[in-house]
Structures are given as structure tokens and as C-alpha cells.
Amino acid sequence: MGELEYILLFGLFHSVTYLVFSLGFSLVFGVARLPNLAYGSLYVLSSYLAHALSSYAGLEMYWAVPTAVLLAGAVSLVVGELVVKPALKMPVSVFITTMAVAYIVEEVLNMLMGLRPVVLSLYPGTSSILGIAVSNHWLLVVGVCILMVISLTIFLLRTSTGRAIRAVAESWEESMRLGIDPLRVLRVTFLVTGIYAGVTGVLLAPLKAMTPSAGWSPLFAAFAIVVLGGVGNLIGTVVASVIYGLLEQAVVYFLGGGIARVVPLLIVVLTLVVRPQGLLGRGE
């Protein structure tokens, strides 16, 4: 019972951070219908930018990881503007210069910072939740997570640019018919999803030490995740998480962190030849 537990609470601790990460994804492939494989250098530069501007700038933590997730923000913009809406058409080119813009953030990462990982301060304490000790700052994460699907899925249903999202994600021609500015939306798209991966990124280097290069694993997850549940569908995304979440603690604790690494890339595999539009995803 130790054992499921373990997997249980931490399998959900998990899955909430990778659904944050992985709606921002989700999004973004749903209304440009490509993924962004900068996306995961976001989750790591919001983190380095804390750093640095708590320790370099001299900015209290409060002020430091608010502007750090900001600026990913802005740097998501600035990719979406600079790189992907200018090859919209063309799927290869979008996938190969996102991929180089993530490679150019890790290595300009590398040459200020070094391969030394970035560790931002630990909100304090520890709680007891089914017998298990767990770090305050865990709480601290879920809390703040869940906070931010809620607004996530309110703004989507409530106002009228989520609507517009929802849209354009369904399909470009008919946002248009509508009156609706596909790429402004697509720039609104940006904004918030770069956001969403700044603030994952700040809110676990507390607990996962940051290098340049540990944007990759999350990236993978999302796609995992975003293929299970089904391109754009953000109900699917919400059960993908869940399992991907337990079943990557599961093979963590049994089979050790090597092994699952390997199971984003199985889940990919497995979806596309067994049901390619995914778990929600409705077929072509």
C-alpha cells in the first residue's frame, strides 16, 4: 500500500505540472496546427531569468520570477512573430527553425551560465499527506497549477478572445467567415502559452535543478501527452496528463528515471499506429 500510494500522490503531483506545460503546447499546436519545439526552451529560460535577475540583478523573489515569466512571455511572442507565422504553410520549416531556436537558447544558456544547474529558492517546510512527507513547495505547485487551469479554461469559455482561440483551433477558414483575425489570435496564442511554460518552468527549478538542455524532457512529455489526449482538445489533454503522469511515477519507482525517459516516445509511437487522432481526438 506504501508503494501506491507513493505512485498515487506523486503521479497527481505531476500530472498537474505537466497539464499546465502541456495545455500551453496543446494550444498552440491546435490553432497553428504545428508543434513548437521551442517551446520547451521557454520552460528553462523563465527559470534562468529568475536566477539571474534575483542574483545578478539584485530583484527580491517576488519581483524576479513575475518579470522572469513575462519575459518568456515576450520571447514566445517574438518566435511565433519572427519564426513561425511567416512559414505557417510550410510544416518542415516551422518544425526545423523552432527546433534551431531551441538549440540557439541552450547554447547561448551555455556560454553565460555553464552546465552548472540553476536552483531557485524552496518555498519552506514539509506537510504529511497519506503518511508521506512531502515538501511544502509541492503544495505550493499544485495549488498554484490548478489555479492556473481554471483560469485557463475560463478564459477560453468566458471571453470573447478565448473564443476566438477556440475558433480558429477548430478551423481557420470558418474564424475568418466569422470575422475573426486568425493571426492575431495566433499572437494572443503565444503571448499566454509562453507564459504558462515560464511559470511551469519557475515554479519547478525549485525542485528539478535546471541546465540549458532540461527543456527537452518536458517538451517530449507534452507531446506525448497532447498526442494521447487528442491535437487541440483540451479535455484530452486533462486525462492524457493524468495517465502520463502515473504511469511515468510508476516506472520511475519500479524500474528507475532511465526507463522513463524512454515512455513519452512509446506513448507517441503506440497512439499513432493504434489510434493516431488520440484518446478524444475525433478522426479525419
Partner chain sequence: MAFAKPSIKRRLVRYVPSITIMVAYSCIPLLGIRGFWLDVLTRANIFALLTLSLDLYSGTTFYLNLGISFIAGSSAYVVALLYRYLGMVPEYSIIPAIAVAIALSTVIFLPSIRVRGVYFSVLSLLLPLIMVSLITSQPLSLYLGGEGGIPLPSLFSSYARMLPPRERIPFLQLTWFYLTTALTIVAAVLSYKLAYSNFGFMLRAIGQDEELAEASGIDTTRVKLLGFLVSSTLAATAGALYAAIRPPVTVDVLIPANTLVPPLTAVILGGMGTIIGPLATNYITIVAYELLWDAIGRWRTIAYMLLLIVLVILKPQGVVFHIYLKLRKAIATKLSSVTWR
The other form holds:
Amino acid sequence: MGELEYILLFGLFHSVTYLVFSLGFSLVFGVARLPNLAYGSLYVLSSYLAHALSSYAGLEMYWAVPTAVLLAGAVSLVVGELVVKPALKMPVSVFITTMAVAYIVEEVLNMLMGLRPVVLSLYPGTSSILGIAVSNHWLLVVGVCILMVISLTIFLLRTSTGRAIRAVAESWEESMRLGIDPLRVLRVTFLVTGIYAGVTGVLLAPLKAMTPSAGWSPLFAAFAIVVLGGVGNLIGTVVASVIYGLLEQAVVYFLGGGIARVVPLLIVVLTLVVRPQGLLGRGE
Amino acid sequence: MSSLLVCEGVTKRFGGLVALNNVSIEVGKGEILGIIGPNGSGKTTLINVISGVLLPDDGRVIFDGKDVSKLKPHVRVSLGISRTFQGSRVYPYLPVYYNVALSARSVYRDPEIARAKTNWALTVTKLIAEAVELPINLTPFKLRMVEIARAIVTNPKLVLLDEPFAGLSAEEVEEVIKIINKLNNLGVTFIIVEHKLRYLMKLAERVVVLNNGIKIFEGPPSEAIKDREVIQVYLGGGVS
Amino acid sequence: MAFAKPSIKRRLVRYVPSITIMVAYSCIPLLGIRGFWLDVLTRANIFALLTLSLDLYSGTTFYLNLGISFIAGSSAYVVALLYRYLGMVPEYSIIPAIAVAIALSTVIFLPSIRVRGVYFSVLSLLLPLIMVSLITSQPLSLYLGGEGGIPLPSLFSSYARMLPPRERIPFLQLTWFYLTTALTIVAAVLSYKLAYSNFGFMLRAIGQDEELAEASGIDTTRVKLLGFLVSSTLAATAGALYAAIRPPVTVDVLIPANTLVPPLTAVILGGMGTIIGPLATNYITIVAYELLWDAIGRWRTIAYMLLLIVLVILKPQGVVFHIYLKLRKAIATKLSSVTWR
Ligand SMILES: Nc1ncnc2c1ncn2[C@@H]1O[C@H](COP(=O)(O)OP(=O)(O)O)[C@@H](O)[C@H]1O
Ligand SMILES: [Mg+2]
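So the form predicted alone is up there; where is the form predicted in complex with its partner chain?
Time for the whole complex; same chain goes first.
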């Protein structure tokens, strides 16, 4: 059964990238209590930056890519400081400001680079897994993503900053009583999650066409995964990413890529109908 | 005396914490029942369960002979259960008038009756002069009055007051007590949650004492202050 | 305090300024303004419906219904599809399209309206974007028009064909202007009445403390649903009109940057929940936007977004007091007009 193995393999590959991307989204959601709608634009921005650094500034790829990722982290930090922090008092505001940032990034990229997709070069070669030819680039992607997930887990569980992040996500008041400064934690969270979005962007840019508006679709996927897995729930996010990745690949395979875009919508609506706190989320 | 409210074996858990453990109470028509207990003993949770803000994990709430355990809070209001919140909750950016009138309007179909009832509630609570003010400009006492006005405007049979005297001066407490007595004379039943027993001595014929979600005493307040377990619970806090 | 209801004469006096503005606005074509600027005003009328839709629900409850793009887009597409597959011209398809769009948005948003504000807002923002990618990708693009959109005859064009060619476009521009102006006036008056009625105040109460509202007797689910329905109706009307007046229907209607950001700016800049403020701001910003085209060209979108960010951060809720001042007199009248036992 070639097709089943194909779906499983690429479904899991995608799951891992979704996991990295939505872990970051979930972390901000947990700490700031609100979704960062500019999160998808960091994904796009990092690949455009890597492209610009390598083709205009003449940097080698292995310099351009990490620089672009760090820049995405820096932009995320600035977004958190300038646009999210001052708006925290009124939840509505964070929506509007982060959405506006997303559109500004999109529009600037549109004007500077046009609508033509940006493609980064692929890591060369192919290997064979279960008899399926797989580009080595995918193996690189999966390897890096697994590393990112493991290091985030260690960071959250073992370091004092990580513990502070979890405490703030649990309760702002309680963490303040413990002497944690939630605003400092917010800053760290934006930096870290910006890097995570950036890494996903540069990793996937050679595989997917990166356009200025390409950030919305993974943002919706991350939202669906977080709704399904529960905000700030690590295990839930892992399980939801796997479900999502497999489901999406199955739909793409059997019904085509266009239809696959409704997968997140179906997941969100059904989850909200059945279990408002998230399918795998904790109770109220 | 027929009972207006019966709670049968009400249990409420928050994760591992048992906030109410198999609590049963009964309140007669026209009675004033006091509920006391130290902080975190489950008093507010009991009010939340009776008013429908929280659903019990176990047990039933029967009001006026009808099982209301599963009904939404606004339906219970229309059946005759009103409440106030601990520490006064109001709509901060709606004038006092609307804070009260919206509840009236949601219970009475006829706008004229709703309006008359609102005026009555504002008069009883002496809020006519403040009707156009925003709550953020009011004193804690006046805020408490807004809450009481909002609770009584829906023509309730049972009013649940969560710490109505907290943070008020002695004269202000007297004012609140006067209103409670006035409505009680009109036949309204009250459940009053208080941290301190002192104020309930004058008001309630009967008190229930909660500790760690368990009912440890039920009887006249004069006996509560003699009860050994109650004294123990309050040791350091002071009963009076 | 014997205080009768205000006399009919006094009540009429109160309406003089608003009626004057409406009449003056309707007279604009008489000043010789035609062509491009009349088109701009027609578009501003349609956007006024979107602004009212957003302000009536989100301005009062603070639940961001970012899905107005989705609702407007759906009804625009239904108008287009009814022509493409059933040959129905916009004159007949506008009303069914509005009904379909309302039904669709209710089915999709109902679970999230019931639940929590955050989920509702994110879903409502991302949904139209998903629709865009659905419409532009295989195989649905074959049926839904893809990038190029769906062509259809514009509203009243069959009547225009009876006129000599040179008079057709001016006739259409004028008819569209008056049609949208009339609809906007009706919608504005109704929205205003609703926003300052008990129902409107219940929406505001829910926005300020939903748990309290529910616990003090307000059927919050019902009020939110009704508010959402009224708001959806306005957005769907805007979408259907947009399709009928500016064919072909393309994914542009669905893109929030086009159909959400301008009304959102108007609502925030004009004062959330005040109806009048956002309405006025809608016209000012749209006209300013056109004037800015010469000055800054494509940068205007970015300027819009920056303005939005700065505004949101600088003036979070100063507008509330405007409502409050307006209410002082109304309450005084209510208090004194009724006697009680
Ligand atoms: N919504 C809630 N979620 C979790 N724990 C709660 C909640 N409400 C109350 N509790 C807990 O239940 C216990 C009883 O609380 P409460 O009823 O407010 O006590 P009281 O009103 O007697 O001070 C406390 O330990 C409190 O922390
Ligand atoms: Mg309490």
C-alpha cells in the first residue's frame, strides 16, 4: 500500500513542522492570554530576510538563515514591546494591533518584492524511506524540528526562565505573588516564539512557495491545533499536531490541496461544538 | 413553615479541591438564613451553585418545589432567585439607572412596569440622586446599594447576599440591615453570607456554619457562638 | 417632580440636526458632483453599512466580529453564483443572497459566539482568508471563478440599456448613489435606535461583565445571538450591494485588509458603540483615503494600519463618557415620568 505509507510519512513530516510552529503560538497565547496575529508574518518575514541576505547581501546560506531567524526573533520582541504590551489592558486592542502589524509586513513585502513567490535553495540529495523517495531537505527539516521541540521542552521544564513562563501562563496574579515579573516573561516569550516561527519559515521556504500572504494559512493551522490541544498544553499540542498533519495530508491526497484548507475550519468548529475547552484541554 | 429552597447533598469540586462536600440546607419561606465560615470555606461557592453561576458536581437544588439544578442563571432570576456578588460587581461604564433597569427589563415584558419597578428599587436603596452617575464615581457603600437595588428589582422570592456588610461603617451596615428587614417584612427570603457572625446575630434566626466545604453547624446564632467546633474553627479569627 | 414627556415640537427640534445632515447629503449630486466622486460616496455608503454592522455588535460587546469580511464576501459570492448558475440578475438575487449569508455565518459562528470571545474573534478573522485560498485553488476555482472573479451584469443595467449610450453610466451612478444613500439612512436610524435601546444596553452590559449580566437576569446567549444577527444582516447587505454595483465579484471582498480594516478604523477612531462617531469617521476616512492616493500612493494602506495601532494604544476607552453624557437627560426623564406605589 504505497499511498498509505506516503500519507503517513508526509503527514508526520508536516506534523512536526506544525508542532514547532504551533508550540510558539500556544506559548504566546498562554502567556499573553491572547493570540498574536502577527505570528504568521514572522514565518514569512524570516524566509524573505534569508532570501534577501543571501541574494542581495551576498551572504552564504548557512550565515543568512540563522541571521534571518534571529532577526525574526528581534522583530517579534519589538512587536511584543511596542504593540502588545501597551494594548494588554483591553483584549480587543491586541487583536487589532497584531493584525495591523501582520498587514504592514504583508504590504511592505508586496511593495518591495512583489507577489512572485520567494524560493530558498533546497538541501541537496534524496534518500529512500519505506521505499518512498524523500528529499534530504525534509530530513533536515524533521531533524531540526525535533531538536527545537526537545530544547523547548527542556527550557520550559528545567530552567528558571522556563518555569517563570509556565507560572505566568498559569496565572498572572499568582506569578506576581511569587516575585515573577510577567512583563519580563512576556518579553522572553516573544523573543523565543519569534525564533520558532522564523525557523519554521526558513525550513519550509524551499518546499513551499513563500508569498507575502503565506503566513495566514499556518496561523490558522496553529489556531486549530491550539483549540484542539488546549492552550498551553504541551502534550495536547503534540497530539493535535499529529492529528492535524495526518488529516491534512490525507485530504490533500484524496481530495486535493484546495479542499485541504477547510480542515482547520472543520476542526475548530467541531471542537468548539463538542468541547469548548479544547478536545484535549483541561476542564474549566 | 414550607421550605422555599432545598439543597440536597450539594458537592462542588475544583480539580482536587472539594469546595462543597455533600452540603444540605433548607430555607423556609420568609426566613433569613445566615451562612458563616472562615475564608475559603465554600460560602461563595454555595451562592454560586444556588444562583446557577456554577453547576454542582453532585446533588440537587430545589427552589419552590422545582428542581433548578440545571437551569441557567438568568432563568433562575426569572423564577425568583437574585444575588449580589462579594465585593460588589456592577457594569462600570453604565449609569446606575441602567445597572438596575436592565435586570428589570429582562424580567418584566412591559416596559412601563419595568420602569416603575426600577424607580421603586432605586427609591428603596436611596439611589435616586445617583441614578445618572457612573458606578466608577460612587463610594463602596453606594456601590453595595446599586447591587442590592439590582437584586431586588426583579421581584425575587429569594435574595442571596454575599458579604453585604464587608468594608462598610457601622452606620452604613445599619442602613443595609434596614433594607433587608423592610423587604423581609414584605415576604422576601434572604440567605446572607458573612465572614463575621456579629452582624447576623440581629438578623438571622438560624445560621449554617461551613468549614472546608463541610456543614459543621446549623442552628440559632446564639447557640453557634457556644458550639465548640465553631469556636475552634474561628480560633484566632474571633467569632464576634 | 411632575415632568411630562417632551412635547412633540421639542422632540422634532431634537431631530433637526440629523435630518439636515441627511437631506444635505442626499443633495450632493445636485451640486454637480458626478463621476468619480459620486462613485466614492456610493462606496462610502456601502462601507457605512459595514461600519454600522461592526459598531452595533463589536462596539457594544467588545467581542470583535472580524468576520464581517466573511459575511459580506459570502453574500457577494451568492449574488454572483446565482447569476452564473441560475441566470438571476442582482435585482432579484440580492435578498436571497443576504438570507444565505446570514444563515451560513450563523451556522459557522454560533458555536464560538456561545463560547468565548477570543476564539470567536480569531475564527472570524481567519475564516475569510481560508475562503480566499479555497476560491483561488483547484478544483473549486473552476466553479467559483478563481482569481479573475465572476462577472455579472450590474444592478439596474437592464434599465440603463434603454437609454442612449452616453446617459447610461451617469444614470447608473446616480441611481446607485440614491439607493445606497437611502439604505444607509434607514440602517443608520435603526442602528442608532437599537444601540441606545434596552437591547443595546444589554449588549453593552455583556461587554462589561458577561457573568454579571447572566446572573442578574439577562439571557446573554439570546441577546448576543440577536445582536449578531442584526450585525450580520447589515454586513450581508453591504456585500450583496457591493457585488451588484461593482462587478465582477472577486476575492477582494473577502480580504480583511479591504473590507474589515476601513470599518474597524472608523469604529475605533469614531468611538466604539456610539454609532454616530463611527458613521461620520467612515465618510471622512474614505474621502481622505482617496485624496491621499495622489500624495502617498500605495503607502496609504500602511499609513492606515499605523494610524490604527497608534489610536488603539493611545485612546482605549475615552468614548464611553460620550455615551454617558448623552444619557443624563434621558434618565432624568425616565425617572420622573412614572409614579410608583
Ligand atoms: N472558580 C474557582 N476555581 C477554582 N477554585 C475555586 C473557584 N472558586 C472557589 N474556589 C476555591 O474553593 C474554595 C472555596 O471558595 P469560596 O467559596 O470562595 O470561599 P468563601 O466564599 O467561603 O471564602 C477556596 O479554596 C477557593 O480557592
Ligand atoms: Mg466568599
